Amino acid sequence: MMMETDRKDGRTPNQPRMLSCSRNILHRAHGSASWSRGETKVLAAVYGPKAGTKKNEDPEKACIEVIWKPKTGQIGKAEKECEMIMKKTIQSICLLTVNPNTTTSVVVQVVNDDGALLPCAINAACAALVDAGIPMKHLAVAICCCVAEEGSVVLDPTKLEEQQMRGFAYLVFPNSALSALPKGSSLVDGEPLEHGIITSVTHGVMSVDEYLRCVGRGRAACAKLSDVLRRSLQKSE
């Protein structure tokens, strides 16, 4: 039997930090959101659609630009990483072909960084995305998933915990209970949307063993954040 690891902040392996949201905070951009778990806060703003599109970008599709400030200094490998995945992601979940020949610019704001900061900035681009009106497919959620040394999985670390952890995966699954799309097509090769997964980025070392019980923990995690994330949602309408 694998043992359970300890946390310092007296969480439990399956529990998240405090989860904060609001929407409409910036008043010059057009959507935006702020997103904290924990002492990790994130705030997004969107700016656009705006004519034309950059160059190398398909002009029959809206294009999607993210732009991530770290809290200080300059931007690095690893912000640009983030800066790419987040692009993916969102371009994933958008409905690219009702704008075309527009650029939507995302910018990504780190407050504060105590671990998963990339879910924490994904979730707060899909909020900012819903404030501006951006048309979707459907939202996405984003969950940090960790392996400890004895191969526990451990979920939304802190910083010190992600420092300890022998791999983390940050996962990024479909909100289906706010799809814009049509009942029936949100099947993927058959499957329910829900049993997706849209973006997976693993650092570190696991098992294929380990890996799937991340998504396992992970996908669960998200089904509950969904909920918050519609409540939420419905009651600033």
Second form
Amino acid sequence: MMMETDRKDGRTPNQPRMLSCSRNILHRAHGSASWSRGETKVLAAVYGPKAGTKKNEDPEKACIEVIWKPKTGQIGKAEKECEMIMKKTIQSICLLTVNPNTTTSVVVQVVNDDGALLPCAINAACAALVDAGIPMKHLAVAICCCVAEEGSVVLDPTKLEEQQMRGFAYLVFPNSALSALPKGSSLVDGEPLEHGIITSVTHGVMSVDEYLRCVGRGRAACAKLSDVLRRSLQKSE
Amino acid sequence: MDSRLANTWRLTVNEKKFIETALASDLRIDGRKPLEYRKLTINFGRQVSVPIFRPFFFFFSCWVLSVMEDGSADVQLGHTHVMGFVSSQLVQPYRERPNEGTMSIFTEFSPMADPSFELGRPGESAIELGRIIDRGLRESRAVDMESLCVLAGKLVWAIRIDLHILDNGGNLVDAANVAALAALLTFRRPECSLGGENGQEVVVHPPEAKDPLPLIVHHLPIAVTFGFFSTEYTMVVDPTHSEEAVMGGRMTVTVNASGDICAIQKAGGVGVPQSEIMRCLRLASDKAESITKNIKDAVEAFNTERMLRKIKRHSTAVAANVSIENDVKGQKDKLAGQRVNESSMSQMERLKLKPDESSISQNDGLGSETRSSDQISSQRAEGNAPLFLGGPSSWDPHTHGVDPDFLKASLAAQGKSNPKAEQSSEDSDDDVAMQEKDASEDVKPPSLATDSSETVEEQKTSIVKKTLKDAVKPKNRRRKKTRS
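Alongside the form predicted on its own that was just displayed, please also present the structure of the form predicted together with the partner chain.
Below, the chain from earlier opens the complete complex, with every other chain and molecule after it.
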């Protein structure tokens, strides 16, 4: 039984790292969560709707502000980029019209970076938003898929693997919705909601086929992840 | 963000009056006495929090993983939560001090700690906090700077301490100070040696080649903060956030366990009589002793765990749930050894001990003997694999370990070749590792369960828990044999 790629820590290519998530860990923040995948760990805190929006934002909607704090060092362009990606992702899952003219701030602190940092942060932010009670349409689950030299797809790389792979993609999918409505009603263009991609960030080089394969694998992994996430969020109520 | 938006939390007049009135009868709002300190918890490295879901899918496991990283500490003082990280870099020294290393402290008041903390330039309290901790460490010469010199006038180590304030529950100075100290005590800097012509080239050894060195810390300056209220000279130790909003003045005393005062900071605020100040200094000395003991105990426990981890790295042991790939062979697999901690159910099917065995054979050349033990061990692997499907309890640190008799039996069954093999693999390791093993032989770590089980004989998850003695003893015997 030969695996396509032998990974250093012994995982199969389709196997993500150990997952751990906990909510409500901070006392001052309105909502907080910590999310860790193997050795990558991120802490997220949410301060609930504050009055007023920032300068160039639309006052008819709620504004989301993301602050990314790296483990050491100054805040540079890479951090700003992560902030922007997270902001757009969160904006698409939150119900922005419920609290117009308010600002919700999400602060993300990187505790350790060992590959797949942005997906980890998005998952943590999502859990923190749930903890704070911010109204959302559905949750977002994120995963990182990378493409190895020979074209095979590997899930959830560590930092070393990320650097060695030809290219990798961070993918964010919506959480599958448990709905009382009949099955067909939540379809978008004939496809179920959870087949859509909310965010996709790629680095490196990959062909269209490889990218689509990544998406397929990522989607399957996220389906499992979203079930686990829902269960864990419900349990700790 | 506008500051008016951020300051949505303010104490009402009623709350302020209540706090002051309660203090008049020696009661604090969180139930403490005025001179009582809050509970201090120090954690090292990145400790993943207790997982909360069962393994419905074998992709996700529910084991507690504690991976330790050097130089990072997580301190909780009541509700206050601070994280400290220490890192080092080779830089040019200051011109006036060519023989000394440098140390700098960066404090970040993260917006997640308090709604009133803003991003951007640090405010007064952030700067004051950084200065107090800096004075305590630098001017009392707590950390030995001269040992950080590599090449006088050219290259020295610069230590950088990053303190992240995550949750503001009051008394940030004390908590941040403890975090800085704890991180400094557990930090290890890479060893470097001089080489090249004239001995002017510096070679930095990676942690796999040579063990990193700890910093030399002479004493621990502990900061103790007092809060003064404008009514009746009331004084409290370790004020909480609400008390800080009410109090009229504060004083921070940095003192070490031998009673030496390293720094005192009282910046304005309500006037306090001399006798009160002297009383505060005495109290601070007492508190400093207990906090120092607390820190030292925590660091001891962490160092013990680290030593155990090191032993695991050097032995080519396998955690039952993790398959060791072929590149684990040789001594470069320390990284992989650390990875061994990550595992999941599906790994059980991939118990590959052969590469492990064969790496041993490479080291000592006992080809045929180890190969036969290969077969025995792989048979065992196959045979026991089905036992572990669906049972995460083998990795749970709270399950009971395997009884030593079974371990000894398995040791005997595999014959001499295995232990011998291990012995020689040990031989090829650094002397440092051996010393550490000797030192830790007396330690019986119950926490071993969280680490991967060692020794080649153990291929099963059921035998995860093995006391260190069982692992180490035969090896020591071997060592003497092979060395003599």
